[in-house]
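First, one chain by itself: the form predicted on its own, in structure tokens.
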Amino acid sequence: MALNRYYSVRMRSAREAVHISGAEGIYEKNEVAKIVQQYTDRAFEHEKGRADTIRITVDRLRDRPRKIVSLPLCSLNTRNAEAAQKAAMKLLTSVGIEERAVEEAFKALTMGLSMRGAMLLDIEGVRLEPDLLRGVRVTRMGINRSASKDLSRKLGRLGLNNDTVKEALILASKVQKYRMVLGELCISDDPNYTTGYIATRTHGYVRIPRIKKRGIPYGGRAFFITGGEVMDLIKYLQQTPVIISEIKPCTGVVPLKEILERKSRR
């Protein structure tokens, strides 16, 4: 496929200057018009309200996207926010992240900060992104047609075939390919979506139900990192295009103990 047929399409919407929704992907030239319409419809129909500002950016890619494999996906069966946060703590600290770093991330993500991007924290919880109010946005990621069909089929068996899960898995898979990143914690800022996740190369993408109470409009992402140059990581997250070309197994509910026993994947 010719390189100039790849385009990055990104959408961000807001209502009275407050972020409502976002979406993005890498697409072939003949798909761009359809995707722009879909993203526009999403901005108008979001549960957080109809956007009064919609920004859609379409860029032709100049670098050939890297092909990557998705993280494997599974779910826990956490029954309340306390159990969910304890599970996330165990998973993230098992890969070398300090408890205080995870606590700092939970505190920041649940206190109502309106950040456009993710936080970067070292393993002790020190914030490292250049703009603490803006964070770092992950962009230029997508999935090819065959992998998308495979992902839809695997998620469909679990009752999870929706844009929220797909797009989060694509993002987390890109992030975890960079060796500086030890783990990710995500809590949705949608008031009625209470399933968060953690992602690591060791455990894969682990969905954590009831990580917050319904009706809370706060959330965001935190990446825990170690070693290397922060600006190199930011450049990768924001500028390096990747496309998922293969889907790892997607399974249902797995006991926490079994997930903790998994060995690190490259």
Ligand code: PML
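For the two forms, the rigid core is made up of the largest set of C-alpha atoms that agree within 1.5 Å on superposition. This structure is a prediction, so every number in the text was calculated from the model and none was measured. Numbering follows the first chain given and starts at 1. Compared with the form predicted in complex with pimelic acid (PML):
- Residue 15 is among the residues whose C-alpha shifts by 2 Å or more between the two forms once the rigid core is aligned.
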The other form holds:
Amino acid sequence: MALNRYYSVRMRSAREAVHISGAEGIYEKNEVAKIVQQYTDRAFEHEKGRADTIRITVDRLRDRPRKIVSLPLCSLNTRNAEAAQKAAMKLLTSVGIEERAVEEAFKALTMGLSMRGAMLLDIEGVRLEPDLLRGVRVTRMGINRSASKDLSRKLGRLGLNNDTVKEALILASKVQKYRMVLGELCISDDPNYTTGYIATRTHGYVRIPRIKKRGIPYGGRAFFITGGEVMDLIKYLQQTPVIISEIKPCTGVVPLKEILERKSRR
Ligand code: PML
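In place of the form predicted on its own, the structure of the form predicted in complex with pimelic acid (PML) is requested.
Every component of the complex follows; first up is the chain already shown.
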């Protein structure tokens, strides 16, 4: 049997043991050296400061990556954290997640601890991840060349063609592909990055500006999940290679009401 030609490339950088940046993708062998160089440059040039430790891991994938379609992307125009939280609440409860679960997630994500991975909550807000301090890291995801070009073009029209948005959309699309996941809430832990998002299969990837005040150095991700085997979900999130091969529409600001009326088109 021919060897799989895909490699997972992951980077994490830190300064004085404090996390600065991370990146990951799935690439063909002939692209790996160039990507390692790009990730290294990125770690050195990050606005949070120059990294003093950069860890890059390259693993050949045993399984062929599963090709998936991205979530469609749009933005709200929320004015402040209160409006952002209300919008997030409406989006998440509209897919069956209970208010108390969303409240629990906001509480945990804004209490001042940043976990490395995502927290898992059932629809009532009970935490399900085996390691409550580390959470669950989503890895083994990427985008192929033609989809990446298409995504850059679509995001470029919105002034959003940057690694942060691209990588968050790739991650959210992988996560929502698993049926047990009903929704995701993300607040960046970058103190200068105040846009978060909600992702659901019904509404797509909805960017939520001003979800936190500038200067707050914590955040994270919460995945809301419904009945099923949690360990199978964790295995999927951490080990199943997934590659985005098609990009759904990316639109600018859409009123919340319109998003809530939208049914899944995927
Ligand atoms: C992160 O990885 O820090 C979270 C990024 C959230 C991106 C939200 C967006 O601008 O679409």
